[in-house]
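In structure tokens, the next block holds one chain alone, the form predicted on its own.
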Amino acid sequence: MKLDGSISAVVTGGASGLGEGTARALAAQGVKVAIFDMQADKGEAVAAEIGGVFCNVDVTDDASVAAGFEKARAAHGQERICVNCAGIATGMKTVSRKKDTGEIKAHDMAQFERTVRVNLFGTMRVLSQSAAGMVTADRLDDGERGVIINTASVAAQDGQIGQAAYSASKGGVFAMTLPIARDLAQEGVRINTILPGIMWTPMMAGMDQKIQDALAAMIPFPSRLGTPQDYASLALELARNVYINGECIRLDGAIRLAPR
């Protein structure tokens, strides 16, 4: 896919961190863009910086997506690229005991079922309405009507110990991209993920140096966390080879998480 003016893309989570390195990139690229967060101050700035427009999207809920599509449709016509970016990390054994009194405690399914919610269930449900809207668009020269790129975690492979829930979301989207891509692949619609290591975000912003640079070290090359930048690099070249589909790619310095 040739990514300029005639492309129009839709990236959830685009307010910050990963998601806003690939809406800038993109935009960079001529190709107009809608972000779709619960960030509205920090979306609606990004959006104004980069000639986009911001929808206050919730990926939990059906009509919120459903909305955002009607409005980022209508200032920008039907999206070819769709990029997933919105996501939560949570953290929590599976059996914890409390450490003044011994207590044992099983896992807080409401905060499982959350991250799972967001995470996958989110992810199937922003693709599914742009995959709907992208199989009624002509082709283009090659063939193709659009492209999704989703945001697993090498987490999906690797868990850490207290990442069951955050795990198990990840993980659903790394395997749903092979029978996905098999869906669509007559409509001419591709899919794929990417699988980002330890990755430079608002959260980490918010560490210690020494915990930044100890996690950097971690990582065998290059030896530091990686960025906004090489995401959205991965994440357009995706978009730009029309024959890299089904595909989940780590990004991550070729890191394996330990168990802690």
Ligand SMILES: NC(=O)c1ccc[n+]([C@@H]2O[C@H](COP(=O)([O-])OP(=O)(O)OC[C@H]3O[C@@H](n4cnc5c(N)ncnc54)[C@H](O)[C@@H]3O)[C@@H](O)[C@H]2O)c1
Contents of the next structure:
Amino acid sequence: MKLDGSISAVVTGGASGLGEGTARALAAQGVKVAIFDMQADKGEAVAAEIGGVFCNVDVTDDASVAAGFEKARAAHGQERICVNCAGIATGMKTVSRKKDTGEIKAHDMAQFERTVRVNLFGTMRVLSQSAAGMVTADRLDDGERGVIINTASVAAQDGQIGQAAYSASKGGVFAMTLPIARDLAQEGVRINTILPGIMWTPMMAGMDQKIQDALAAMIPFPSRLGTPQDYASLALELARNVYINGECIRLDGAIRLAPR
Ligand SMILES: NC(=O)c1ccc[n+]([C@@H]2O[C@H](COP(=O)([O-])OP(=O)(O)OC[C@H]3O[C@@H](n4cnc5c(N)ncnc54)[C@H](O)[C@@H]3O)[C@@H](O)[C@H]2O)c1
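Having seen the form predicted on its own, I'd like the form predicted in complex with this ligand now, please.
First the chain shown before, then all remaining chains and molecules of the complex.
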């Protein structure tokens, strides 16, 4: 797909981190961008800077997502690109044992469900509502109508201690990529998934510098945390290259996560 002012995009999680980097990179190509996020202040500010629109959307809610698409499409027409970056990071062991009292607790299922609801169900809700619009649009070059880009994580493949819920949510995003590509193939809609490694975003920024340095040292090459620009560069290529479809790509400097 040629990225220019004739194309519009929706980026979830676009108020921050990887989504923000992608929204900015798309806008720099002239693409009209709608940001779906719950952080209204940050989302409005990014949208204003890039000449896009902000839609206050909670990806866990059908009506909220539908209203977001209504607003985005009223402003920019049918989106051809849907990038899903909205997500949350959670951590809890399958069984935890309190150090002081020795009390044993099974995994909190409310936390497990919330993680899957945002990361997996939220991604499916947004991409399916987006695809439902894309299939009504005219075909572009190569018969293409649109492209979806999802965000899983290397934790879909090598989840660490405490990542059962997060890995389950991202493993679902990873696993559904091929069947969705097959579902949408006749419609000319592609889908690909990025599995980021350890990226420097607000999700990470709160972390102690020493821990960040230790994480960077674990990455074979380049030995630094990934950036929103690294992510955006791949996301844009996945949009541009019509022959990449149904693929899941690690973006991780060759790291394989250890158990902890
Ligand atoms: N940072 C990393 O190292 C890393 C690694 C692997 C995968 N990821 C994934 O990349 C994606 C982006 O992460 P990031 O590091 O940029 O995080 P981030 O916290 O900077 O951005 C995530 C954005 O998603 C939004 N969001 C959260 N829940 C939402 C909801 N219910 N509805 C709408 N928006 C919601 C947040 O408001 C936030 O703006 C996430 O899916 C994350 O799991 C990040």
